[in-house]
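Next up is one chain by itself, shown in C-alpha cells, the form predicted on its own.
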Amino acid sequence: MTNKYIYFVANWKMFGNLRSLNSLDKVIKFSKTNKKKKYKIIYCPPNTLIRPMSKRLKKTTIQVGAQNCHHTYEFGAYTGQVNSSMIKSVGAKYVILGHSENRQIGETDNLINLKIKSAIKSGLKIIFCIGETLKEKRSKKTNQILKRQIEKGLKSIKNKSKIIIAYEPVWSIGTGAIPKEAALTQTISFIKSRFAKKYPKILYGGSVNNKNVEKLKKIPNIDGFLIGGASQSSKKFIDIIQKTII
C-alpha cells in the first residue's frame, strides 16, 4: 500500500436510522486512541443521516459523504432529488458518484460527469467509481472499460485534485470474490497510467471485508478501501483498519 494517508470509506448504502448512530462510538473511541497512524475515515450513510451523523461526529477527525446526487446544482423540479449544495449544506464533504449500483439502473458516464462537475461547484471531494462487469472481465475488456468511463467521467475537469478513484469491479460487489493479487496490481497501474502528472488517490472496493483485507493491502499503491457491508458492524469495521494500519 501506499505510505501516505490510507482512507476507509463506509457505504452504507440503503442501511441505517437514527439508532444506527449508536454504532459510531465505538468507531470514535477507537480514532481517538490511534490518532497518530495516517488514516481518514469517511462514512456515507443514506441522506437521511447525513446530518445527524455530522453531527455526532462534529468533535472528531471522522467525516461524513453523500452516496449519490442530482447532475444540476441550481435548485429546480425534480421531485425526490437531492442536490450537491444541498447535501453540502447539511454536513456532507464526499460523495460518492458513479457507483456500479447506479450505473446499473441508468447512470451514464457523461450523467456522472455532469454529477462531478456539479459536486466540485460546491466545493465536495469526489469518490468516483469505476469497474468492469464480469462479462466484460471475462472479454478482456477491463483496461478498455476503465479508459471509457475515466475519460468520459472526467471529461472537461482540469483540476482533478478533488477526485478519488474508487475502483470497483463489478462482478467482485457482494460476492466474496475479489481480483487475484497480479491481476489487482496491474489494473491499479493502469489505472494511474491514465493521468499524465499528478493522479489520484485510489481506493478498492469490491467484497472488502476483515478476512480479506491483509490480502488487499499487499497490493502497491492502493491508498485505502470503500467498503460495504462490512462497514455497517463497528467491530467489522474497525478490524479492517486494524488489520489495515497495524
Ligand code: PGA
Second form
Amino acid sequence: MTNKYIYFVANWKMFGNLRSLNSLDKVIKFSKTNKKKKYKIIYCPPNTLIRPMSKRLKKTTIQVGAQNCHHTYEFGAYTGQVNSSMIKSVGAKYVILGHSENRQIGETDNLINLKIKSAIKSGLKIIFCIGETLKEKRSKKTNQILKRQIEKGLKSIKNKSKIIIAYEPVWSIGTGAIPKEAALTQTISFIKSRFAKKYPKILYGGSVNNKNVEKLKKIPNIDGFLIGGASQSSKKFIDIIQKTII
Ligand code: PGA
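Form predicted in complex with the ligand structure, per the form predicted on its own context:
Now the full complex is given, and it begins with the chain already shown.
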C-alpha cells in the first residue's frame, strides 16, 4: 500500500435499482465518522443510478463514476449509447474504461483509447482496467499483454494526470482467486516501470473481499482497490475499508 490517499472503487456492474441506494446510508455514516483518514470512496453504479446516487451523496466526500461510455464526445445517432459528457452532466466524476467484461464483448485497445480521450475532454477521471486472461497467464504472457494494453490504451495521451490504472487479472474477477503475493508485487512494479517517474495511481481489482484485503494491502505501491461483488454489501464494503485504513 502507498502512504497516499487509498481508493475504494465500488463497481456495481449491472446490479441495483432505486431501492439499493438505501444501502449507502451506512457508508455515508462511516465516511462522516472517519473523516481524518486518507482515503476516497467512489461508487460506480449503472447509468440509471448516477443522478439519484449523486444527489444522495451530495453532502458527503463520496464520489460517483460510470462504468463505461461511448467513444464520441458529440451527440450522435448511437442507439442505446451514452457519451462521456452525458455521464458528467448527471454527476459522474469518474468512468471505468477497458473493463475485461467489455473487452470480452469486443472492446479493442484502439476503441478504449478513443473512449479515454473523450472522457479526458469531458473532465472525467479514468479508471483504466488492464489484465491478462488465465490462458495468457499460463503461457507467461502477462507482462506482454499489460504492455500492449497500456501502450495502445494510452496512445498519444501525454498528460496522464487523470488516469488511474486498475490491474484486474481476468481470471481473478468474480472467481475468489487472487494472485500470489510475489507475483502481484512483481506485476505492479512492472506496470509502474511502463511509466516515467510520475506513474499513475495503481489499484488492484479481482475478488477483493473482507477476508483477503489484509493480505492484499501489504503489496507495495498499491493505491487502493476496485471492488465488484463485495461492494454491493455496504457491510462488507465498510469492512474492507476499515481493514485497510484503520
Ligand atoms: P469482483 O469484480 O470484485 O467481483 O471480482 C471486480 C471487477 O470486475 O471490477
